[in-house]
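Take a look at this single chain, the form predicted on its own, given in C-alpha cells.
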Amino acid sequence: MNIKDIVRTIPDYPKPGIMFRDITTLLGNAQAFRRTVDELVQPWAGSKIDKVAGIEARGFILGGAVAHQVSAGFVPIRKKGKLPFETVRIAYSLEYGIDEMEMHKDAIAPGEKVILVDDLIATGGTAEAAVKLMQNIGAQVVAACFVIDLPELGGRAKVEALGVPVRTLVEFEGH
C-alpha cells in the first residue's frame, strides 16, 4: 500500500492553482490509517515522549492517534479564541496577513518532550508558530511530524532552523 496513491488531490481549491492534497481519503481507510500512524510515531517507539501537540484540526486526528501510540498526553493547538482556560500565544504570518494560535498555558510543562504533528507541511508558518509558542514556554520539542510535504514551499526547512528535526511520509511536487 503507497500511502501517497491513498491522499486525495483536489485541483484548483480553494483558490485556483493550488493543488489541495485531501487526507480524508487516507483517514477513512483502516488499514492506510493505522500505517499511516505507525510509520508517523516509528522513530521514537520505546522513547519517552511526554506530549504530542496537533494543529487544528487535521493534526488533532493524527496527533491524537500517534500519542496514543507513544502513550503521552495530547496538546491542541488552535486558533486564537477557541480554548476555554488561559493561554499563551504566537503571531505568526500567513500569505495575506497575520494570524495568532494559541494552547492552555498549562498544557506543557519545561522540558517535556513534545512531538508536533500534522497533516501537511507547505511554506512551514503554522509550524514554525507552533513549535516557538511550544519552545517559549520551555517545551522539548524533539521531532515535528507531517504525513505531507510540499518541498518546493520550504516549510521544512523553517522548522529544522529552530533546531527540530522534521519527519514526513511522502512528498507532493507543487503547492
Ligand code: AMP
The other form holds:
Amino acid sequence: MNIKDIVRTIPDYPKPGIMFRDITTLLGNAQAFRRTVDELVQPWAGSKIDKVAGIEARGFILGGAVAHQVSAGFVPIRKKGKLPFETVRIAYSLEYGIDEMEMHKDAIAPGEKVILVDDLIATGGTAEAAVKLMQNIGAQVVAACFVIDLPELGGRAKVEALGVPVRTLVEFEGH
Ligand code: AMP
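For comparison with the form predicted on its own, would you give the structure of this protein in the form predicted in complex with adenosine monophosphate?
Expanding to the full complex; the earlier chain stays at the top.
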C-alpha cells in the first residue's frame, strides 16, 4: 500500500493552477489512515510527548489520532474568534492579505513538549505561525509532522529555521 497513491488530486481547486491534494480518500481507508498516523510519529515513539497541536481543520483529524497514539493531550489551533476561553493570537500572511490564528492561553504549559500536526506543508506560513504561537508561550516544539510536502514551495526550511525538525511522508511536485 502506497500512501501517495491514496491521496486524491483535484486539479484547479479551489482556483485555476492549484493541484488540491485531498486527504479524505486517505482518511476513509482504514489501513492507510492507521499507517499514516503510525508513520507520522514513528521517530518519537517512546518519547514523552505532552501535547499534540493540530491546525484547523484537517490537522484536527490527524492530530487527534496522533495524540491518542502517543498518549498525549490534544490542542486545537483555530482561526480567530472560534475558541471560547482566553486566547493567545498570532497574525500570518496568506497569499492575499493577512489572517490570524489562536489557541487557548492555558492549552500548553511552559516547557511542555509538543508535536505540531497538519495535513500538508506548502509555503510553510501556516506552520511557521503555529510554531511561533506555541514558542511564544514557552512550549518546547519538538517536531512538526505533515503527511504531504510540496518541496518546491520551501516550507520545510521556514519551520526548521525555528529549531523545529520537520517530518513529512510523501512529496508532490508543484503547487
Ligand atoms: P502553507 O501555509 O502555504 O504551508 O499552506 C498550508 C495550509 O494550506 C495547510 O493547512 C494545507 O491544508 C493548505 N494547503 C495549501 N496548499 C494545498 C494544496 N495544494 N492542497 C491541499 N491543501 C493545501
